[in-house]
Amino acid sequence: MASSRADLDGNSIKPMTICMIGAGGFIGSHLCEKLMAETPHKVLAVDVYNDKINHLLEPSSSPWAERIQFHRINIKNDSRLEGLIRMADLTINLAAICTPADYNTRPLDTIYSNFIDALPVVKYCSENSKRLIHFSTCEVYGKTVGCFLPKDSPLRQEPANYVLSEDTSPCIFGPIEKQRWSYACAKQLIERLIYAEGAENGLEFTIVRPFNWIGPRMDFIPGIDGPSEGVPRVLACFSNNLLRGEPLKLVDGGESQRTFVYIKDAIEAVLLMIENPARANGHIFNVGNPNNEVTVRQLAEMMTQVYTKVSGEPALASPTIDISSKEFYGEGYDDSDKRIPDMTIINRQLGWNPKTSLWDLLESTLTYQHRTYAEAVKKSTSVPVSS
């Protein structure tokens, strides 16, 4: 950990103390890695599990246990929060359901986790005067405007029809009874509502747009580090089967096309946001990679190539198999075809670009995925069974 440290203005950054919500998941176990290690701030981890942070929570002795503490709390009900929310300079509010398989299938979940379950959060920070670090969705975007063009327009080569920029691109959904909309339209109404507070109330807020975060301990492997049913995000979905060796299922051919951007990467940009809030107050990023656009199938493929180098495992002789997104994901699935970041904004305020290619990132989460999965199966295997 550097001994002084200064913002992207030259002026010298002073330890803070961070309530993170949603600390013990993908995102926030990288983000509280990374403050742990290159910085000196505090961290009251908010979660309802510590599975993937418990490496930072013991042994005591570590060099960082006086700077992380692991409150155990369903922010649905607990009146402690508040109290966390006072102790701390910052609020970085993590916790979401963000997986597709829910969105038709748990609606009422869906809105009530990314907006209910956020409006006290939001209630605290406003009332008590403290910054917010609010992390939204790509998702908010909905549909492209390219995506209503017939598929061989020309007008579908205008960046305009298909880049999303945080502040010009409309948020087009589906109708009300394609369900699938019900997760995006309940992180823009949050987004919305952060946005009033900053307007009318004087709310210091930074709103973060995620587009397709992948890395190690990303999601979960059903029955491996997560439960066994339930149905994870594409990456995980895939990387179950490959670990399994089963086809790749492709929902309605796989046409749909996606970016994705290495956790590592990300993580650097939220710290950004953390130590630069005279930047990032009051804005709206997007975090991507626009060099990293794939559809589904290429992705597919490409993780079957990866795999098949990791793992030492020959490919499937049909590694993909089509299904429809009815049958995947039930009634009320809708999609966009293709959603690529502007990086304008985040590029001037902050100053930051991705690094890491597709294959790279993949690499290093399937590699992790893959070791992860020999030792649960390692295991699982050396308990004796009872006869």
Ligand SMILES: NC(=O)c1ccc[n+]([C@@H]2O[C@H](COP(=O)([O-])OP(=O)(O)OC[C@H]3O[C@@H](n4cnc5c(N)ncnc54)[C@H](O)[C@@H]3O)[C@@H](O)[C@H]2O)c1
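This structure is a prediction, so every number in the text was calculated from the model and none was measured. If you superpose the two forms and keep the largest set of C-alpha atoms that fall within 1.5 Å, you have the rigid core. Residue numbers count along the first chain shown, from 1. What changes on going to the form predicted in complex with the ligand:
Superposition on the rigid core between these two forms places the CA atom of A374 2 Å or more away from its counterpart.
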The other form holds:
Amino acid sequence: MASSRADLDGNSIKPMTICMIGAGGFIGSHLCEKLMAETPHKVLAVDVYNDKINHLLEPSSSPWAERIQFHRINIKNDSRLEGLIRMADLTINLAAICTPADYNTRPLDTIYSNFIDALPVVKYCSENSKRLIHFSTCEVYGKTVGCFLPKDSPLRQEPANYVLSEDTSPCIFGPIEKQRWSYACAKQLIERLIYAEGAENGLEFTIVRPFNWIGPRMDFIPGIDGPSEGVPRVLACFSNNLLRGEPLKLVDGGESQRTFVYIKDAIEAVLLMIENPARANGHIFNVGNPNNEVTVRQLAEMMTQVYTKVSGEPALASPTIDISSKEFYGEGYDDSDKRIPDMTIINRQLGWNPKTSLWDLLESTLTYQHRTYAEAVKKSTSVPVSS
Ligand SMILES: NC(=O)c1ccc[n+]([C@@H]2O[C@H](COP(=O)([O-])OP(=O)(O)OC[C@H]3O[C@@H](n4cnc5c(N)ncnc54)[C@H](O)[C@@H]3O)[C@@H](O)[C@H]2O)c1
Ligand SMILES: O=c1ccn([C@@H]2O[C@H](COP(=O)(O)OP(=O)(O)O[C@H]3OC[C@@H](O)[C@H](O)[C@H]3O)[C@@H](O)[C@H]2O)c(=O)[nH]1
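Shown: the form predicted alone; wanted: the form predicted in complex with the ligand:
Shown next: the complete complex, the earlier chain at its head.
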């Protein structure tokens, strides 16, 4: 299939085998879908779960049955990992604990998952001269320089004080007791290690810094396909509130700003990295949508409007409620104030630009959430009638 496709320099793309670690997660499931539907590449899909890619694994009569293989492996302790990396041309590492509710409450698991568990992957790629695409995060930038300036300072308006650039922005984290930064710090150290493997041992690598990719299959709805007490990322938290007809909870007033990019746009960028190694190797790429910036409060308001449209359910009279970060996340939470990605490098190297507006991506995502979960939520909340 599609074997006559060409890369950005006009060379034909040879089919490759990709070892994808964390393939059963949100991003992995979309990347597997894209690779199966539009490319001739093979995927060795490694994860502890496969619910989000089951539709690709079954039935065995599907057109791509020969091109995707699931390996239920915990990379913490499985000697089969090196063999899979050796069989592949390229390894993509997505495996991580990456939900903020875990960073301050399970800091050890967070650091082990994002740093220690990634070490063997880097080592096997380096020792076997295999290319690596590693998923880092926009959180490595931490806070912006601008947030330390007085609220009325004109310097806050200077892009250098808030736009996050791969080659020039500093990484600014809070103190150690703010354990929120355990994740960002572990991701930063693994980036530095990969970069050093490139510099000293010639590892061919690409580092991806996703800026709040969102869309269908992100995380879980508590009490439906995840633990009732679990706290997923904001898209799933707000979806859960909307499905249950509860007010959306704004942490510390919902003043933090984020830029959201549609998962399907972002996956296009990853495919360009996969198929254009000469342009992607040795680079760190921001992948986000600078045009989709909102405060969390604005996100809550827009999601409420969109959900009313797609579900036909009326909005609540008071659709949001404020909550302190201590009450919501516990001790040691802290936040990134603002996240605008500089798009210069990805634009220059891969010619990639995001396309989907925030309204449009929320419309397709909330249509999916409503279709997938509304019935189950209704059943779970209906009180049984006693005879
Ligand atoms: N979604 C985003 O917006 C975003 C933003 C920044 C960074 N990232 C990074 O992208 C990557 C993927 O994120 P996602 O949103 O798909 O998260 P996800 O939690 O949906 O996916 C991660 C997957 O890794 C698997 N995994 C974790 N530990 C494992 C282990 N020891 N062995 C095998 N599998 C393991 C999990 O089971 C899960 O399926 C992560 O590294 C994350 O830090 C994502
Ligand atoms: O119910 C909620 C959930 C979250 N929030 C707020 O919404 C904002 C976004 O929260 P998310 O859960 O999406 O997580 P963050 O954007 O802070 O971090 C994410 O960014 C990049 C990735 O590495 C990770 O996926 C994650 O760390 C935060 O300010 C958070 O405090 C709410 O106000 N209410």
